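A single chain comes next, written as structure tokens; it is the form predicted alone.
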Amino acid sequence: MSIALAPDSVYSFSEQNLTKTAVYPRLRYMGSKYKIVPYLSHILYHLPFETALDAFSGSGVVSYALKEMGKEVVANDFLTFSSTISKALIENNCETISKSDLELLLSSNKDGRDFIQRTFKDLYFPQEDHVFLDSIWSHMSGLSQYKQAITISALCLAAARKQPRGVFTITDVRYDDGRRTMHTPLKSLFVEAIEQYNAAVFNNGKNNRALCSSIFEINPSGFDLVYFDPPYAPPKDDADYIKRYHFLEGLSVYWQDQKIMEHTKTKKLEKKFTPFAYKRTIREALRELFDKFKQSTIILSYSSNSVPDEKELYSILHEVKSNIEVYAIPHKYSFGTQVTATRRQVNEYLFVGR
């Protein structure tokens, strides 16, 4: 049923004229489409559209590629830290962190706050890193909304790069693979991340927006094309992003209005339910999603090691789209603790419904 696209070496960022996307600040994120973008853009270049919705924007790299392609982009995610990344690089067209801004951010704690130091002592990072995070947040209110977004995004990138495997389900160093970032002060990683975010800001001349919402709350009108990359429902377990990235989600709002589950070892946040993450609810969620946006060209990313399978996904999408193409991309996920883990090598399906 599916059309096999060429091996990784054939599709490159440069060949797709995505030179900015090639150096996009790369967050180690479950399901990130960084490696898929050259394939996706190859398909997108042959579709007529000017406005696009990236409904589950995650790391933001697909929205950024769409922006580089000159499209008007709305990037949405129900996680605040993901939406903040999109505000920094999709909605924001010109603001960057200046030298004086950075000097302010790196100066002494303005108000003596110590929430992170107290709450996460002996978890994740050395205490001097927690002190640094509290101090940065003491200066946040003095920045514009876009400079705040860049600062928060850089903090999240620095924290993810220092944490083993980039996830916050573990509190020890069992997965220490010797990477430089795991032994570098967060302050230094933050400065590096600021430089990368500053370099990534650009204006494509369009009115791009970043949203933080359930996809079912978004008005479906006005989008020529919608790109769906929902959590993939695994046959076992779940696709719980809060469990893996709760620290980044809390950090993005300084844990304001967030409920920490104090009895948990990792101090994680309460789960945010999404029907896309579970095999018992995924089918009806996809059916409702496709019907809601049936007036737009629909592109769906989905993994071959998830449910439903390719045949069933085709059938559900066919309820609203008569013309469907399916592309299969060989893809290796970076998650998994063993080199031989069978779930790592999969096909990434791209369904195009018109």
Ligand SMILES: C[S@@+](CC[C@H](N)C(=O)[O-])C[C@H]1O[C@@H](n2cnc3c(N)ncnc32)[C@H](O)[C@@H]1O
The other form holds:
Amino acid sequence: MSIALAPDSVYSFSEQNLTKTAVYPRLRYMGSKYKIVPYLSHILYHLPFETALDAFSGSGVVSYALKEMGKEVVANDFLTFSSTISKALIENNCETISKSDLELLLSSNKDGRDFIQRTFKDLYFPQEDHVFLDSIWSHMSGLSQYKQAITISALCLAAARKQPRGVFTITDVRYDDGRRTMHTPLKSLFVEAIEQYNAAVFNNGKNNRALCSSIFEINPSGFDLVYFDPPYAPPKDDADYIKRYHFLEGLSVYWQDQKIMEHTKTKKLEKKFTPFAYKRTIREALRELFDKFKQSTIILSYSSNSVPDEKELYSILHEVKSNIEVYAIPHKYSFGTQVTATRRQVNEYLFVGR
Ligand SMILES: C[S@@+](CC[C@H](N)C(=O)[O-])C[C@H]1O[C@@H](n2cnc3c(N)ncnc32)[C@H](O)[C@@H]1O
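Could you output the structure for the form predicted in complex with this ligand, given that the previous block was the form predicted alone?
Every chain and every other molecule in the complex is listed next, the one we just looked at coming first.
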């Protein structure tokens, strides 16, 4: 039923002149569509639209590509750290971290705070890194909202790059794969990340926005096109983002109003329920989502190793859209849900419903 798209070589960032997206500050994020963007933009190029919602924005790379394509973009994710990345690079059109901002951020701890040092001692990073994170946060309130967003995004990127596989499900160094970033002080990784975020800020002349909300709370009007990349319901295990990225989520707000599950070894935050992550709730969730946004052109990303399958997805989308095309893209996931997971070859589907 689906139309197979040719291998990677045919679709490249340069085909659509997405030169900025090609060097997007890349966060290793479960389900990130960085490699799919050239295919996606190839399909989007032929569709008429000016305004777009990236409903599950994650790493922000799809919103960023839409911004580079000149569209008016709303990026949404219910995780604060994801939404903060979008604030820094999608909503923010011109502010960057100046040399004097950086000097301020790297100066000594302004108020002596030590929450991170106390809470995460001996867990993820050497204590000097925790000292650095507390210190950076002591200066945060002196910055504008967009500068704060860049700073927080750079902190998250640095922390993810230092942590094995970028996830916070493990607390020891057994998985040390010898990468440079695992042995580099967070401070240096942060300065590198700031440079990358600064370089990525640009203005596409549109009023773009970043939201942090459940998709079911978003007003559906005003979007010519909506892009849905929900968590995939895997046949086994789960697609829990908090389990993997709780440290980044906490770091993005300095754990304010967050509930740490103190009995857990990883000191993780409470799970954030989403109906998309489970076999028993995914179908109804998709049905509700499609119905809510049926006035817009709907693009859905979905993976062949998840449920429901292509045929069933087609029929759920067909309840609101009569004209549907399905594209299949061969895709290798860089990591699975198990520590030992190998790279798996799956088809990434793109459903286009008009
Ligand atoms: C597959 S990832 C998106 C990846 C993204 N397209 C990228 O390229 O990085 C799914 C995202 O959906 C978010 N999410 C899950 N349930 C949600 C909900 N009900 N409302 C909004 N966002 C949700 C998760 O936090 C996660 O970032």
